[in-house]
Each structure stands twice: as C-alpha cells, then as structure tokens.
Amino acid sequence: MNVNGLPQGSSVWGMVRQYLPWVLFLGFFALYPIVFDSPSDHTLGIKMMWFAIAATGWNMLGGFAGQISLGHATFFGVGAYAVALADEYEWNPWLAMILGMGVAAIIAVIIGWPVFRLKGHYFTIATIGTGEIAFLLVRNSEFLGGTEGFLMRSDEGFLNFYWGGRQKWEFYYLGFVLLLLAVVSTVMISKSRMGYYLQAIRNNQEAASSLGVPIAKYKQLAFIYSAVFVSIAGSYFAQQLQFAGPDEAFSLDTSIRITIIAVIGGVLSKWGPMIGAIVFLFLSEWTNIRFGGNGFDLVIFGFIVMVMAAFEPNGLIGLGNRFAHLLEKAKS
C-alpha cells in the first residue's frame, strides 16, 4: 500500500478511468427524461435506447470478434415482429419478446454455420446477402403483413409491454434497464474466458488457432449474442412505436445504421455503441431538420466513418483516449 492507502501501482487518475465511464453513463442516460423533460424530447431518448442497444448486441461480433457483419437487420425485424404477430393473434408481448430472442439465436446458428467458413469482406458481403433474402421473404409473406405489415392495438400497461402518455417516461427507463443489461453482459464476457478468445480471434485468427482456440465456435456463440440483443432492440422499437414493417426493420438500410453507430462511438470498446448512439441521433435529427432527411445523414456518416477509417479506427473513444494520453504525458 502506498501512502495514499491506495494499492501499489495504483493512482487515483486510473481510478477515475476506471469508474467515470460508468458514472456518466448512469448519470447522463437515467437524468436525460427529467432534464429533457418534452414529449419530444422523450421519443428521441426512446430511439438513443434502441440504437443504443443494438449496436451494443451488434459489438459483441462487429467489434470483439472483428467480424463485420452488415445483415443484423434480420435479428432486428425478428424481434420486431415476434411482439408483432404476439399483438395479432393476442399473445403476451414479453414471452413473445423472448420467443423472439430465441429464434434470432437459432437463426444466427443456421446462418453462421456457411458464413463462418469465408473471411474479410467475403464473410461482409455474404452477411448482406442473407439480409436481403430475410427482407424479401418477410416482403412477400402475407402470412407476416406484405409490404404493410401490422399496426398494433396493444393495450396500456407494463403486462401489456406497452404505455401511450404523452412523455413515455416508462418506456424510456425500460430501455435504460435493457440497455444496462447488455453493457453488464458484455463487461462480463470481455472478462471472460470468451472475451480473450475473441480477442485474439480479431488480432489474428490463424495465431489464434494455431494455439488452440476453437475458432468457429467462439464466433458462433459471438453471433448468438449479438443477434440475441438485437432481437430485444427490434421488439423494445415495435413495441414504442406499434409498428413493424419489413422496410422499417428488415433493411439493409437497418443494418448499416446499426453498423455505423458502432463504428462512430469505437468497436474496441464497450462504451462506444452509446456514445455512437447518442452522436448519431442527434446529428440524424439536425440533418433532418436542415436538409429535410431523404437519407442525407448517412452520407455525413459515411463520410465521418471513413475519416475514422483513415484517422482512429476505434472511433470517438479512440479520440477520447489519444486525449487523455496527452494529458497523462502533460502531467509527467
């Protein structure tokens, strides 16, 4: 113990790193509805959460792993039509949620299975591809809606999944509950036998192998969780919004949203996906006010996703970290 009583080695700036990142984000994301306390202001807390939690399930493969996958609007659409088809034929929305958890598990173990065999931008571009044909087969099924899909008519209530207020302040903190349990589940796994595994699958897989790692399982199970929470982001967004269509959250268009808000925050990081889902919203609602949408804010972001390509590929973290370097270097 040194003087301070601190452990040896230890320092108080490293404890400040160690837990800052998780007072700001309980502080910021459970204070944000009573600062911003508008109806307004509450639906775009609402889409921060689904964002959020997406491209949190989406790091666990994209980033961890460094699998890129641009195909996770399939989980997505599952879990938003699970509560959906749960509201048309008067299931309970929150087994219907968790059926639809289960299903996006055993469809990421079916589409795993072939994709896992290529690498690089084989396995990106085969991902696209089994996106389109779960967007075209849920286009052409009468069975889940057509091209309309369903509008809901879900009564108020927490057993009912759902509440109509104008503030919405109950489904916001639902998906800060949510949220929560996706970043603690990552934290955990990081820590993990797993964590280190897909660690040094992204570094080098054929290293990894070569060691010993069961490769194609420690990816499966990397995709099983990724599509598990996207599955919860897609059934939390149909249910807010008593909607699901194929266009809405089976699209290839989903998918890179959800890619690009990781990407923006960090993927080595498990604070990235919500700081990339709270610059992306608001920068979305800006360019939307000021060009009037038709999709000119994924042209910001992919203008902004290259710079990062080129610049720091771990995203605002990474920005965020080279700062504090130069802080730590400026105090020695």
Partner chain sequence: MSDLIQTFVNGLMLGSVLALVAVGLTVIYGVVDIVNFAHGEFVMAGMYATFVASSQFGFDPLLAMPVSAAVVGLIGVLSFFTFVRPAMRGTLLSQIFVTFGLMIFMRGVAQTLFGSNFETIQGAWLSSQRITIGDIVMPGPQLAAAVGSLVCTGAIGWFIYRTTTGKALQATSQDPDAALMMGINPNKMFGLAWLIGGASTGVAAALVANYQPVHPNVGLAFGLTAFVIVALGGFGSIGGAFLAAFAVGMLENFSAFYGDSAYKQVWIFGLFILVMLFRPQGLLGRA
Given for the second form:
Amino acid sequence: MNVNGLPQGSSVWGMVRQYLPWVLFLGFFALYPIVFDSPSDHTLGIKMMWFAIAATGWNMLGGFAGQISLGHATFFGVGAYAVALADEYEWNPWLAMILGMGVAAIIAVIIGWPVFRLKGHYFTIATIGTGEIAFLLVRNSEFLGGTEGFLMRSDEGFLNFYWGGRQKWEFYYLGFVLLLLAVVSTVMISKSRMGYYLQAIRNNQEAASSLGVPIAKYKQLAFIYSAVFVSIAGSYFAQQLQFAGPDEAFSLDTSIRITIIAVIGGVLSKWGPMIGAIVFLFLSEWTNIRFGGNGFDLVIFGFIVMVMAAFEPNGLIGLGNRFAHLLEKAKS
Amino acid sequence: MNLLRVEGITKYFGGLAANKDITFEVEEGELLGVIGPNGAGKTTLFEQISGFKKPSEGRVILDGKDITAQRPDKICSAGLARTFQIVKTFPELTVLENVMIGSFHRESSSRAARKYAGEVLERVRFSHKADALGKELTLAGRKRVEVARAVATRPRILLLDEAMAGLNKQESAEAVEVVRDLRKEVTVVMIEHVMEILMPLSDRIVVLVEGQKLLEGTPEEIASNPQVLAAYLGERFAARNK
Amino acid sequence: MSDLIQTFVNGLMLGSVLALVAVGLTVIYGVVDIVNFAHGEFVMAGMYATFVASSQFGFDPLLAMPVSAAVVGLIGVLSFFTFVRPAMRGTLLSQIFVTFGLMIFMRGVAQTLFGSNFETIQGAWLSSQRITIGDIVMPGPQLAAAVGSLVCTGAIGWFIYRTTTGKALQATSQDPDAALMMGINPNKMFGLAWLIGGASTGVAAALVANYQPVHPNVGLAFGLTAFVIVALGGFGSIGGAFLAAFAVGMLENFSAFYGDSAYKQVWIFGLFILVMLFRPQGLLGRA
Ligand SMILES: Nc1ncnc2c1ncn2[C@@H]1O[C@H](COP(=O)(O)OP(=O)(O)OP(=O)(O)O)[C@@H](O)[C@H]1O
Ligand SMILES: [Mg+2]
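Having looked at the form predicted alone, could you now put up the form predicted together with its partner chain?
Every chain and every other molecule in the complex is listed next, the one we just looked at coming first.
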C-alpha cells in the first residue's frame, strides 16, 4: 500500500476510493458529539481528539519517514506546560500554545542534531534517551512545578482556549478544528515533494540520497512538523484536564501511548492514526469497564501490536486493504 | 574540455588497496566502458565518484569543479547520477513513484514530477509497469527502475553499475537499446562484465585489474591487447578472437 | 576517602549486575539482529517469578534462581517463535514494533496479575548477611548479586567462545545464510539466543529481587540502562557490554555521590548521546 494513492482515473469506483475515507472520518468525528451526547461521552471524545492529533503528528516522522521515535512525550509536555505556565502567569493560552509550538520546533532541531546521526534501532533508543532526560529535568525543576506539575484554573470561553469548558461539545469541536488542521496539512505534505521524499527515506536512504534527496534536512523537517503537532495535542490535553504534570505529559508512557495509537491504526497511511485513536479509546474504555483499570488494556494493545508487527505491519488500515483486495479479486 | 576527471583516486580498506592511483577522463557525450574481473574495484570507484565513499587520496572533478567526497545529494545536484549494482529499489513505492523521487530533483511540483517520470518511463520502455510496486518487480525490472530513477534527475553524466547483469538474453538486448537511446542525450560511464554488450556500445574502455588501471583505449585496442586477454578475458575469449 | 572507596565498591557491584542484564540483551541482538525493547520487562518477569516462588512456595530467592531463569528463558523462546520470527521477514518497522509490543504486553500482564503495588521479598537468607572491611560495607544481597552475575556472565562468555554450539551461534550472528550452508539451522540458533538472553536475564532478576522491590514498571530503568550499556559497548559485543556496564555502574554511583541522585539517569543518557555522536559504533563495536 502506498501512502499517495494515485488518482484512480475517472471511474466512479476511483472517486469513491479517493473520497470515501474523507467522508467516513470527517463524518464520524463531526457527528460524534451529536450521536453520543452525554458529558462523559464528550470527555471521551475530547480524549480521542488529542490522541488523534498527537498520533497524526507523530506519524509524519514515524510512519512517513520511518523514524520510530519513543521520545515524543517531550513535545507533548512542552505543549501542556506552555498553557499551564500561561495559566500560572496569566498569559493568553492560545498565544502560549503557539509559543509552545515554536519551542517544540526549536527543541526538535536541538534533539535532531544528535539523534539523526543514528539509524534504525539506534535512533529509537536515542529518542528514549532524550525523552527520559527531558522528563527528569522537568521533574526536578522547581520553576516547572517539580513532581507536582501545575493545576490550572482557566476561565470559560473561546478566547481562553476553554470554550464550554471540559466535557462540553464546544471544547470537543475546538479539538476537531485542530485535528482538521493536522489532517489537512498532513494530506498536503503527503502529496507534495516532501511526502514522497520521506517515503523514499523510509524505504532506502542510500538510494534516496543518490537521487538528490538531502536526507538530514527532510528528516529534520518531518521531526519539526511532528513535534509541533504533538505539542498542540499537549496544549489541548492540558486545557481539558486543567492540569499538567511530568508523569502525565513527559513520561515514556506518554510516548508509548502515542506510538501504539499510530501503530494499531497503521503507520503507512495518513488515516491510520485516526483509526488508531478511535480503536485505542474504545478498547481502553471497554477494558476499563469490563476488567477495571488494572492493566488489561495493555495486554490487549501489546498483543495487537505484536500481531500487527508480525503479520500486518500497516495495522488496521493494512488489514482493511487486504480485505478490499480480496473483495476485488472475488468480484473479477 | 572533459566533463568528468578522476585524478589519482586511491582507496584503502584497512590494508587492502581497492583502488590504486586511478586517473581517467570522460568527454562530454561519450560512452566510457569500465571492465575488470570480480573484485577489481569498479564499484568502489563509482562509490567514490558519487560521494558514497571518501577517497583515501585523489580528486574527482566534474565540469571543472572539485566534487571530491561531497554528499551524494550534492553530487546529484551537480549533475552526476548513478545506479547501484545491488539494486536499491524503493519497495513500497510504485515504479512511477520510484522514478518521481528522481524527477523531483528538478521539479518541485508533484504534477510536473509525475509527468516527467512518465516520460522517462516511456524512454526506458517501462511504462507498462508504472503502477507495479517496487517489491513486485523481477531483477530485470528493478535494474530498469534504477536506470529510470537516475535518468529522471536529469544528469549530465550517468554512472551505470552492471545495469544488465543477471538479465536473460532478451532482457539485456532490450536494456542495450535503452542505453543506446539514453546516450544520445547524456554522457555515460558503464561497468559491465559481458564483453559482447560493452564492446559495441563503448567509445572507449578502461580496464581495471586489482585496483589499478591496466589500460585505456578503443574497444578494438582493448580486444586485441594480450595483457587484457590474459588478465581478464581468459583463454576462451582469447582463442575466439584469434 | 572511605566514602570514595565505598562508592567505588558500590559501582563495581552494580556494574556486574548490569553486565549480566546487558549481556542478555547483546546476545540476542548479536545473533538475531533484533533489539529487544522488552528486555527490561524480562527483568521484571524474573523478579516476579522469584517473588512468587518465595512468597507462595517458600523458596529462598537464591533457590528460586533456576525458576526465574527457566521462566524468562521460556518467555524469550516463546516470543521468538510466535511473533519475532515472522516479524524478522518484515521491514525495520516490524522489527522495532514487535518487541515494543512485547514490552507493553508484559507490563500489562504484570499489572493484571499482580496489581501496581511494590512487592518485597521477606526473609531472604542473604538479607541478614553482610561483609565489612574497615569502613567499607558490602551487604549480602548486593555482593551475592555481583558475584553471581560475574559467574554467570563468565559462563555465557565461555559457552559462546569455547563450545561448538557457541561457535555455531557466532557463525549465525556473522552470516545466517553462510551458517545454513554449513549445516547450522539458523532458526534453532536464533531460538537459542533468545533462550540464553532470557535465562541469563532471569538469573540477574532473581539476584536483584533479593534487595529491590518489584512492580510492573520496574523493568523500565533496567531496560533503559541495558540499552545504553549495549549501545555504548557496541551492539552485539559481549566484551564491550561488560566494560560499558562497569562504566555505567560507576557513573551512576559517583554522579549520585557528587550530585543529586535524581539526575543520575540524565548523566547516563547524556553519556550515551555523547558516545553515539562521536563513536556511534560503541566502545568495542566494529565500524
Ligand atoms: N566496504 C568494504 N570494506 C572492505 N573491503 C571492501 C569494501 N567494499 C569493497 N571491498 C573490497 O574491495 C575490493 C573491490 O571491490 P568492488 O566491489 O569495488 O569490486 P568490483 O570490481 O565492483 O567487483 P564485482 O565485479 O564483483 O562487482 C574487493 O576485494 C572487495 O572485497
Ligand atoms: Mg561491482
């Protein structure tokens, strides 16, 4: 499966294949709070939003460029702490979010310089390292709230990035707009030179560089992009919880969660992270209700990730594609 | 003036000298063949010219500019493209997309890159496979993609490393036609083992043996040189040319 | 002065335990060419095996060592034959994801079975022992762990470098296809590497369980440290891992002695990133 599905000619079937995902995804996310309209459903929906934004951001680097980072909690944390600090010092949280995006981009450049000298597994391990360093520095910094982090008290209102407050559909749609921003920009990149170059880098770095692809530059661009969107997810997350703490934002667990979401959905597709967010959310809620919050969700996710890695590395999207293929074969 | 000049290239791997003081020039528009027995250092030479390995000594000069040990993508921008003996097709991209990675080098919009990639596929007679995935191709197909991708970067000089090895008769006959077409527009340096293929294509031939340039000359000169016959072509070929 | 010596001795003791954990990881990487991201969880599993053997069946942790080795060795072999082997045919992404999934899975199983509490083994014989030389104190559990780890690491080294099977392992690690031509079954060797990697980690875990409480996330610190050690030593290099383990053991103890112990991991990762920058093949790794 290639990420940039070629235009499928002018056949109706081709049009359907091209636009169906848009209709399905946008339809689902747009209608969710209307169909599921209790406040607790809205809380879940809001969670789903930041899952999807973070995983979509992560996937530009992890999926498109094939550089598996287990250190993206750092950027999630930057986003969360940006708005938390804004709350503490009474700045505007929107401005803080934008500032956070900038800081995330700068940190990505700083981290990228050493880690992109490494390939494959080494890269992944190095990102665990940078993630843990950031985690420990934040946890031990008094200015950043130490182990406690920050409790926030945002005033309700759109301008305060707290439209309707938590558990309200307004706040959900705020996230929806941010997600749209992530998806549209991802789609645009995937269709541009950068999207193709990143896939070439994932497939074979030497071949890519022989064809004139400046590898380091494009990895760095993908890293910046992913850092920025993961930090947006972090800001949104902190606004909802009205809280930002090191264990919730900066820990390896956060990086792992973002990664699982993308992997389950399918990292080779721009839609994968969104499918992943939906499935991840419902599976974890279901296990929580069914088995209590005792880690059984991890058993399931771990198992799915192993099965996917062994048998269908492109996650649920990959499974779907196989199924569609079978159907087409059966038809002809 | 010559387009490419290789000057005293020497490459050590530990104690082993894979290339020893190799010097030659390539004129604009010509097709230079490179032959030599297995392990003679042909690929190593290409790796250094294209920036994948740093020469221990010596310089590479492209159109008057020193490009020694520059990054491969920089060298590509300077107008030199190469293929890999051990093919490096992008397995998850289609053939057309594989070629687009090359054409993006001179085209920034996807539309233009796709269009040009399509044209290149026409030229190398591979359009019928445009939608196949890289990983679905046979070796012959992969070698064709190697060439197409390199051509799509619009190089002034093209380095082909055994672009026809491992192909059957019909496949390599087709590949020869492709090279004949290409050389009308671009300077070519090609490594090839099969003499029957290389001789009629080349303007000049360089012979490498044990890391050193043994000889350089027209195909006729090479074919009649007793040293070459002994060192490289072996008894069989020598007998046939008597 | 005696503080310094004490710190040095602590570093040595920690280093030898870390060496055993890291050698398990590096054997798997060296032979199978897969980084086991679940390696820390292997330690965790061994500690729980020891804990269960001692709390449920009254084994002293020392006696539980074979149990822990068997359990973790089995986990290693099973994971290889179920998921890792098919993933090896896939792309680099599959190879990273498969043990990443295993890591999550094992954490989940531990949380589900044992909850998130810290569990401590009570009444271990070793915990009442200690050796004192002048001002230097070597608590029984730590000392035993150090000695046991050294012995076990030595045994692995002997097995790999001196026995026929070990040489077959080495041959597989250099070139599985060539090994196949020589009549070695690479899959068996891969499985064996996971067995050795798992079992040795199980031994380390049982020794550590004598003095450290176990909880589902206990593997994190071990796994991360083991990655750093293996990367520092050069992936797949046993000698390199051994040296690097002591370097890290020292760094951990001395950074805690001179500075804030909260930052000791920062130093370790900082060292790791520095080494990766200037010597990416590790201390003894081949370029
Ligand atoms: N990275 C390397 N490290 C050590 N030795 C190398 C390396 N690459 C090549 N060599 C050695 O350098 C010599 C030349 O190899 P090279 O691949 O350039 O030969 P070649 O002429 O292309 O051979 P073939 O016709 O088989 O492709 C060989 O002896 C080879 O073993
Ligand atoms: Mg060669």
